[in-house]
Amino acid sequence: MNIAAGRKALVTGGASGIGLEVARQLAAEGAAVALLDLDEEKLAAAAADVGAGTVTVRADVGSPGQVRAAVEGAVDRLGGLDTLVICAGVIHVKPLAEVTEADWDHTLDVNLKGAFLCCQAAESALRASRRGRIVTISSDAGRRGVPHLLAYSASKFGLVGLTESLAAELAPSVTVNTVCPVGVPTTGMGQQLLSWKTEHTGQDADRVLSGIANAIPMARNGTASDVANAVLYFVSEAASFITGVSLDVDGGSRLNTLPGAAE
């Protein structure tokens, strides 16, 4: 039996990267899926990728009015809503002295305010389903502060707190959990970080990626599928008694290692 059979899911940031992979897996597991994103052309391409019947709704997640209209549209076209996956996110890499107010505001608007607005707009439908699921995508940078990722880390730490607060408030009709992945080089955000690292180390991309993988106990870089697999678990009935959890999908990167002992 497909683990998402009969589910009605809205995925923000669904036109690319982790959001698109989550949508693919939800659809493959029997869910009806709506994609929310800002770029209409990418939305159309993503819908064709995910499969026939995929719904698209365009919105800037930082705009309360656009979010409400998009969620209402998704609920109407799906015939309800029981699953919300928050994947929309942005990043910039700058030292403290170079971060502008606009940089800060945009990052917090998309990554944290946007998550709040989407959850708020979807609350009624999720509660009404009596089997609601919210899964947010935080980051390893939402568990440990990272230099040059000040606004991003702040937003992702905030997302963990928002997830826990919502989990307490929306139980028992909705579970709320978050996934905290290590960087995924194949996504747009991952490519942005990879470009910055190659520029600042003077190494080519393959060498940078190899160095990152060597620092991960599981000895490889993360993939969008790794993250989507965790999301699908939280959506499944197997996770019906799990809420308020932050799950690290990082290949063990958070673990301490013995200095000098690496092979």
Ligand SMILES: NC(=O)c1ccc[n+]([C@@H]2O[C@H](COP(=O)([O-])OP(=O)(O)OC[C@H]3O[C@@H](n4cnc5c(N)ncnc54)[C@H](O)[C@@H]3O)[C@@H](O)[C@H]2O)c1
The other form holds:
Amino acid sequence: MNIAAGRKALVTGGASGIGLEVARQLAAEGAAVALLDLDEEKLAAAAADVGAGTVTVRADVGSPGQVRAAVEGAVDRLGGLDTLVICAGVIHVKPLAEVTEADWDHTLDVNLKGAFLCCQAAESALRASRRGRIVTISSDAGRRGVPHLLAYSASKFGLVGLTESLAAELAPSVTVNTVCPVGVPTTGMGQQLLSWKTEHTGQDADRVLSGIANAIPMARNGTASDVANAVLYFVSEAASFITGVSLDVDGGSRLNTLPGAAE
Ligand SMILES: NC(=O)c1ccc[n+]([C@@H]2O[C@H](COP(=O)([O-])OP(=O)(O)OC[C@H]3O[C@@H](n4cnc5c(N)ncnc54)[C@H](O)[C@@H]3O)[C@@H](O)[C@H]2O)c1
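Alongside the form predicted on its own that was just displayed, please also present the structure of the form predicted together with this ligand.
Next comes the full complex, and the chain you just saw is listed first.
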């Protein structure tokens, strides 16, 4: 049996990268899917990719009015909602002295306030389904601080707190979990970070990527399907007793080496 059979799912940030891969996997596993994103053109292309019947709703997740209208539209067109996956996100890379108030506000508005607004707008439909699922995408930067990613890291730590608090509040009708991926260089955000790293180090992209893979115990970079696989697990019936969990999808990169033993 398909693990998302009969589900009605809304994926924010669903027009690109991890969100698009989550939407593809949900549809392949039997879900009806709605994609929420900023750009109509990107949304139309993503819907064609995910498959016939895919619903699209355009909204800025930082705008309460747009989010309410988009979630209502998705619930109407899907005939209900039992799954919400929060993937919309932005990043910038700057040292403390260069981070502007606008940089800080935009990052927190999209990554954290946007998640709160989407969960709030979807709450009644998710509760009514009695088998609700919320899965948020945090980051390895939501588990450990990272230089030059101050606002991003703060927003992703915040998402872990939002996820745990909602898990406690929405049980037993809705489970709420988060996935914390290490870098996925193929997505829009992944490419943005890779360009910054090539400029910053003067190395070409292949060299940067092999350096990252060498630092990860599982010896490769992360992929959008690694992340989507974890999301689909949280959506599945097999995870119906799991809530408030942060799952690292990082190839073991958080693990330490024996201090003083490096050759
Ligand atoms: N790629 C990585 O290395 C990585 C690692 C860890 C976590 N993540 C997280 O995964 C999620 C997906 O990112 P991705 O890597 O697929 O990047 P991406 O840029 O490919 O996708 C992000 C999507 O969010 C949408 N978006 C941005 N601002 C929005 C707004 N205000 N309203 C609605 N939609 C908006 C974009 O249009 C885009 O389609 C993000 O939350 C990101 O923080 C990514």
